[in-house]
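Below, in structure tokens: the form predicted alone, a single chain.
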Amino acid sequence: MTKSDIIIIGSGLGGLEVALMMAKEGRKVLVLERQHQAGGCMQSYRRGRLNFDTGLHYVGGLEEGGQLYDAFESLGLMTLPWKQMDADCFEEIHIGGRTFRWPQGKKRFINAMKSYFPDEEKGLDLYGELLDCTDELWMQKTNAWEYLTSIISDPLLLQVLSAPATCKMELRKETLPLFTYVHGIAPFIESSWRLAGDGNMLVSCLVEQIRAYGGEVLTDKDVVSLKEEDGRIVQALCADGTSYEADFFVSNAHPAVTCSLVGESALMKKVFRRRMGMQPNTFGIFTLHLQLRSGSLPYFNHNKLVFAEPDCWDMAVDKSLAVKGIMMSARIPEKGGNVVNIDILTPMLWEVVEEYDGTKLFHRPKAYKEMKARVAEQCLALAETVIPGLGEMILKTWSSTPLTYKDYNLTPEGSAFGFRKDFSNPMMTIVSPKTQIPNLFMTGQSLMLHGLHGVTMTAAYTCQEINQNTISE
């Protein structure tokens, strides 16, 4: 194979977006993916006749003029069949014995919250201003929990304003920056959308365009090391013995994994490696996938969030295996108006599955399977408090844990969102795409923000740094 301009290691959303952005600029790009299928957490897996998503459930800010619209339009992703969620209720929150419905649109949302909490008008006006805040440096250095409690007096309202974030970021009182919180909430209040299909549609759309612009995406190419000569990376070496040359390299892997690929380096200092390797990671996600009996449940075009206690902060499942809250997302039916499959998600700490690390997928020990069954049972019990009889509607179930994520994506500790962001450590709130090796860059949600919105912003940031480097050379 001829030498490429840019090699991208990993075909998660960030890697594919960088590849397409660079290919559209005329660069010869090559994406190397270790798995048999491209897409990372954006892809879907098939069980019988059904596809289940691993990471794509809904997207915020896709209305014209929204925070994500222009980026998705330029990437050709607005041609996909996006369907807007219910305008009057895209999030249905069950917490503290009450039900709260989030409408789309900032003004409508704030007015709805005022109707639930009329004594919090002043605080909610400040919250509305926060959603439009552009002082990002201030938000990066501000603790989200402390700021929210400074403007909101009612403890239940504080939880209602935080509930939808439970599966978008790590709601940790001690560390979460306001910057991460706002960017993870605001686009969805603007507008929220589901894809009428599975995540593979998004992946295929990007891969097809990369190839149309002369690039290539190769699967079953597990990059195990990067060869350095004269202070630059010159080759990516794969487990199957093949190697590929390029002028620039972009890693879509976790930063700690990226550093491990380099090996001994004259430029990549030990302090940089240590910082990338020792940075705490966010929790993982336990997901329960349900296949329902045909015609048993009408489709609901919103998410349902259910909490056992009126507190959604620091609620990840620990070794006690207590499930404190769940998010339910239903796939848009291909035919008719009834739900076929539902995903139930809850945060889970790595400590729950750590003892099973090193066991093989599909050959886990009995204790691991029993643990999953206990957590799944609790998730289903919470779900049935808002969908009575759900258990009777189920045909089959599948589940995954942070260990599943780790084994598939090599993400340390099966982290759902990469590096834990900490307001007291601004240097790690936004991590530069640049490494100490001038032609090696990074991308992905560990760098800046989580989710599709954050990863897309970071991909553009990575491309900008590559172009700056090209100009300076």
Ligand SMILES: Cc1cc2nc3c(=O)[nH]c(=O)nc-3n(C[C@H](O)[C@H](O)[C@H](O)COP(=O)(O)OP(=O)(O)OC[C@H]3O[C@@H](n4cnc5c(N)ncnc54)[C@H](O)[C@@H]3O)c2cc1C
The other form holds:
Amino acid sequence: MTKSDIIIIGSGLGGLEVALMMAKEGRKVLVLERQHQAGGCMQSYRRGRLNFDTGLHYVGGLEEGGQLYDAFESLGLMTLPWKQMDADCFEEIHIGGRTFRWPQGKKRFINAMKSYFPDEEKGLDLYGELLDCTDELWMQKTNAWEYLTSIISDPLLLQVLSAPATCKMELRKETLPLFTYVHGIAPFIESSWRLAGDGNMLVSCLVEQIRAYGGEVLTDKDVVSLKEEDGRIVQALCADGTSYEADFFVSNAHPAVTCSLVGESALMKKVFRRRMGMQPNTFGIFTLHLQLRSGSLPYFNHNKLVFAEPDCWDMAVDKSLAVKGIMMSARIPEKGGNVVNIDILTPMLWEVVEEYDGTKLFHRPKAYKEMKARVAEQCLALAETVIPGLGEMILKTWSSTPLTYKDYNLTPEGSAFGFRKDFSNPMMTIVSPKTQIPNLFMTGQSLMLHGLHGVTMTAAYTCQEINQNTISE
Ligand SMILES: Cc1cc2nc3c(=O)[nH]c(=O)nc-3n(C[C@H](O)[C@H](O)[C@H](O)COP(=O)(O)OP(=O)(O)OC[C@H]3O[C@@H](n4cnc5c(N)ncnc54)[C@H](O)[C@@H]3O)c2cc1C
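Return one more block: the form predicted in complex with this ligand, after the form predicted alone shown previously.
Next comes the full complex, and the chain you just saw is listed first.
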């Protein structure tokens, strides 16, 4: 294969977006993906006659002028069949024995919260102002929990304002930056959307365009090392013995994995490798996929969030296997008005699955399967409190854990969102796409923000850095 301008290691959303942005600027790009299928967390998989998603349930800010609209429009992704969730209720939150419905649109949302918590009018006005300021430095240095408790005093309202974040970020009182919290909440309040189809549609849309602009995406290409010569990366070597050359390299793999691909290097300092390798990662996610009997449940165009206790901060499943809260998301039915598949998600710590690390996919030990069954049972018990009889409607179930994500995507500890951002450590709230090797860059959720919105912003940031550095060379 001839030399490329840019090789991108990994075809997650971040890798594909960087590839397309660069290809559109006239660069010859090559994406190398270790899995058989492109897309990383965006890929969907088939069981029986059904497709299930992994890391795509809903997206915020796709209305014209919304936070993600322009970026998705220029990436050709607005051609996909996005369907807006219920304007009056895109999140239905069951917590503390009450039900709260979040409408879309900032004003409507704040008014709805005021109707539930009339004594918190002043705090909610400040919360409304907060949702508008998304890119300010002070938010990176501010602790989300401390800020929220400084403007809101009702303990239940604090939980209600945090509940939809439980499967969208790691709600750790000690570390979560306000910047991460607001970016994970505000675009969805603007407007929330589901894809009428699966994540593979989004992946194919990006891959087809990369090819149309002269680039290539190769799967089954596990990059095992990056060869350095005279202070530059010159070659990506793959497990199958093939190697590929380029002028620039962008890694979409987790930063710790990226460092491990670079062997002895005079430029990549030990301290940098240690920082990338030692940074804690967020929790992973346990997902229970349900296939329902046809016609058993009408489609609901919102997420249902159910909490066992009125406390949704630090609620990931630990070794006790207690499930404290779930998010339920139904896929838009292809035909008719009834749900065919539902995903139930709950955060899960790596410690739950760590002892099974090294066992093979589809050949996990009995104890691992029993653990999954116990967690699934509790997820269903919580789900049944809001959908009575759900258990009777189920035809089949499948489940995945942080170990599944680790084995597929190589994400350390099966983390759902990569590096845990920490307001007290500004170097790790936003990590630069530049490495100490001048032609090696990074992209993806660990650097700045996660989710479709965050990874897209991060991809633009990576491209900006590549352009600045290639122009100045
Ligand atoms: C269960 C779950 C549900 C989610 N739901 C939503 C949601 O509803 N909405 C939302 O906005 N976000 C959601 N997210 C978050 C979102 O999916 C992620 O933030 C995003 O997809 C991450 O993209 P990425 O490009 O950073 O990384 P990844 O998707 O992890 O991609 C990295 C890619 O690099 C490849 N790779 C790694 N090492 C190598 C190597 N050595 N050689 C070649 N390839 C390599 C991997 O195989 C992978 O394909 C969810 C995440 C999870 C886990």
